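We begin with a single chain expressed as structure tokens, specifically the form predicted on its own.
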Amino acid sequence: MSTAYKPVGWNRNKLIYDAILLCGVVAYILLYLKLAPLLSSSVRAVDTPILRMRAFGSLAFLLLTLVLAIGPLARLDSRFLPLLYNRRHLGVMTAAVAFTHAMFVLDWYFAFSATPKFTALFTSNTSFGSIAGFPFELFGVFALVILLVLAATSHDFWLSFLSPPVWKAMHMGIYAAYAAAVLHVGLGAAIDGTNPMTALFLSASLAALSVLHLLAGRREMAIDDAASRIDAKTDWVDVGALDAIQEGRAIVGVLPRGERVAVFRFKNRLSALSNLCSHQNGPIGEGKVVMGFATCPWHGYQYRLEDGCAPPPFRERVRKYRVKISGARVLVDPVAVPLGTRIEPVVIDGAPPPASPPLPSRRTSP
């Protein structure tokens, strides 16, 4: 959470994650350099510097595919949440690998150019009217610029400075980077025309991402459809059955304007908060109560159940809603109270005492 900013806020989990990531990058490059010539005669015919730049280029595309796959995977299966928690580190690594690929390209193809390298890159091929000879390098440059900008602004300082909505909209540019990378790789492979593995690699990436995003979108639509019924007597939103809420967890309803609300059960009391974390719009309702705080599953941001405020010295706040029990159903007032308003949790009459969950050894907030 954000009371102070450090260049890199490493903890033990992030160190392990980054170490595994770095080892994976090194292993991929070494395997590519050793195995690719053995698997393809066309690859054996290329020079070592070209093989090296292809190794980094293919790795950058693979990492970019993983970056885009983690979001829907985490929505479909919570076991992928640790990957989402550290996704910004993966994005920075992707930008670094793509930049290395670009530097190898410049040093090999334009090292002896009569004009400066960057000038030669943009002027050496102007076949814009031909698909077969189209300057596919420009799509690669476009994708690289986006990746570098996103990596440079990935820190929480920029998220706070730009505001979460602007930062989120800007970082959706990752999809534009992916589209440009697809064109860069596809057109480059079409011009080369000697390695069918590139086309298979590209097709598999597109198919996997399309399927994952469709499945995740279908799941979200099903949740909205099942949790947006309006109670005819009160005009409050019926978010679900009381016994569907596990101790320390939440159920999620959908308000008439589309915003989701999470109703948490903690010590047999109910509290309703906006489902959108003020950090990166993470789904708070898919998290759990940790040490008395509703905790976002994406990056561990925490909020008090009574007023939706982060505990001091943190300053984040989320919307708070009134909640009540009607028979066996849980109803939420669709109108939020002013930010920071304290509402005492609703006591569940006659409920057995909750089992004591094991307490974590320390807070999960970053």
Contents of the next structure:
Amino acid sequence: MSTAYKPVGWNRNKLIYDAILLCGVVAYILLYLKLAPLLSSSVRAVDTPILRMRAFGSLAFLLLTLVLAIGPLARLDSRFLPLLYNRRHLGVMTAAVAFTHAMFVLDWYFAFSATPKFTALFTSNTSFGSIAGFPFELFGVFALVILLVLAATSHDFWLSFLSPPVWKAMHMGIYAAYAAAVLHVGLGAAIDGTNPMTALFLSASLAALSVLHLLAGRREMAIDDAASRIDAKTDWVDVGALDAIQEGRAIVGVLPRGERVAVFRFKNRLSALSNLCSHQNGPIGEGKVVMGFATCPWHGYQYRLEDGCAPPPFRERVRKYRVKISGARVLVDPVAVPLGTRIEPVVIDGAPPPASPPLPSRRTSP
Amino acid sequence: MMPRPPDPGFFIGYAKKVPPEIAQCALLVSVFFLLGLVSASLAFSLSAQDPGSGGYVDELKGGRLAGVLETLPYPILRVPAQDGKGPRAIMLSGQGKAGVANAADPLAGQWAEVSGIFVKRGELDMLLVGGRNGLAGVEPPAGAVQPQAPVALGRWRLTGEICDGKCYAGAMRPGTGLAHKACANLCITGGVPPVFVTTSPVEGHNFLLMAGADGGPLPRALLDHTGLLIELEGEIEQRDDIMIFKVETPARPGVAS
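Any chance you could show the form predicted in complex with its partner chain after that form predicted on its own?
All chains and molecules follow, beginning with the one already shown.
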């Protein structure tokens, strides 16, 4: 959560995350450029600039695959959520690796000529009419531009400036970048056939990401298809059984217009919030009540249960809904109250009263 | 709805404490990530094909080579037999991705001396003209003989790859294939002599200097086919130890692999 924007808000977990990433990147490049030539005469015979292009290019593609795998993995198993927390750093690192690859290409294949490098990049191969031999470099340029734009706008400042829906829509461009990278690798290195691993990794990446996204999509559709029933008398939405809500957790229902609502149980009281975190639209309902706040599982953004507002000095807010208990069922009014409206949590009949003051008003900044 | 895995605890990125279950999982993922990258790095790098044995050879060691300069389809120095060697036809190229047509054209058909360094791969020799007065006209030596006229070897249909002769010979390794296509086009348009690397030898040669059907430089339309396995048809002529393939457009995709 933020009240001011710093270039990077470091903490211990982010440092560990980035250190592991950096170790992986350095190990990959060192092994490729230093160890492999010692082990193979074929690698030794390849020019060093071309070896560098291959090393950084293949690494960028692997990292991009990993970036795209984190989302569905985290949807399918909450143990992968820590990967999501710092995913933007992985994205920025991927853009940096891809940029390095592009610079090596530009300074070798398109250099040493009377034609300027960038002109040569766009004009030296014009075989647009055929698949084999198509100027696959252009797909690489397209992917790189997207990666650089996303990296440049990855900071929370841009998220706030552009608004979460616009920022999120823009950052979905990562899929266009991946599609372009697949074409870049497929029409270039893979179709060339000089390294069988390229085609193998390309196929494995496509297959793994397709399966993961289909599974995650099926799960999301299943949540929406478990249509929350509308109570005929009140038009409120029956989001589930009271005993299905664990202490400190929530159940997620679907309102008639498709918006998801999360009903939290905390100290035997119920509160209903929008399931969409105002930060990156993360699924608050899959989070937990921590120190009395509904806490988003993605980046730990927190909201008060009674009014959906982040505690001061933070200013994020989510929609709040009225909730009631009917027998053993939990019902939610599908009409949200105005942002920031305070609604007292509903006490569960027969439950022991809370031992401490029910709702906090302040918390420590992350 | 799909069953959810058991609650492993709750991770908050900025919190100092990480639940043990999450920490264990993160450790496993980290190990998997690092081992995965290490394996991928070695798998990618070690499965690379050998780019061939071409490379730079300083055969002249600062000396100069004299012969008759021919400029079509590309500058060729016809060096007479000497030192027990037969007559040679040596392709000439410039520094970087440039040929030497500008310097060679005024000397067409005349005696010239060149200095520079060779790139060689198998029987492919290309002299990269360089040094002071890298290419200069000279008086014919006493008793100089004119090069033999080209020998026509008939019409051929060949399968192979169009490469720029300089990189194929070893200026870049590998100087072949699709990844190198745009670079090769840049070389060829810059005047570097293109060669056709055949899948099977022609009269003992597995590369031929390329020319248009009229004996001039390679038609630009054929640049769409560089870096690809294609089938080409045309007349072949021999000048000393070099074969020249006068190709006709259009090319057809090759059938071999």
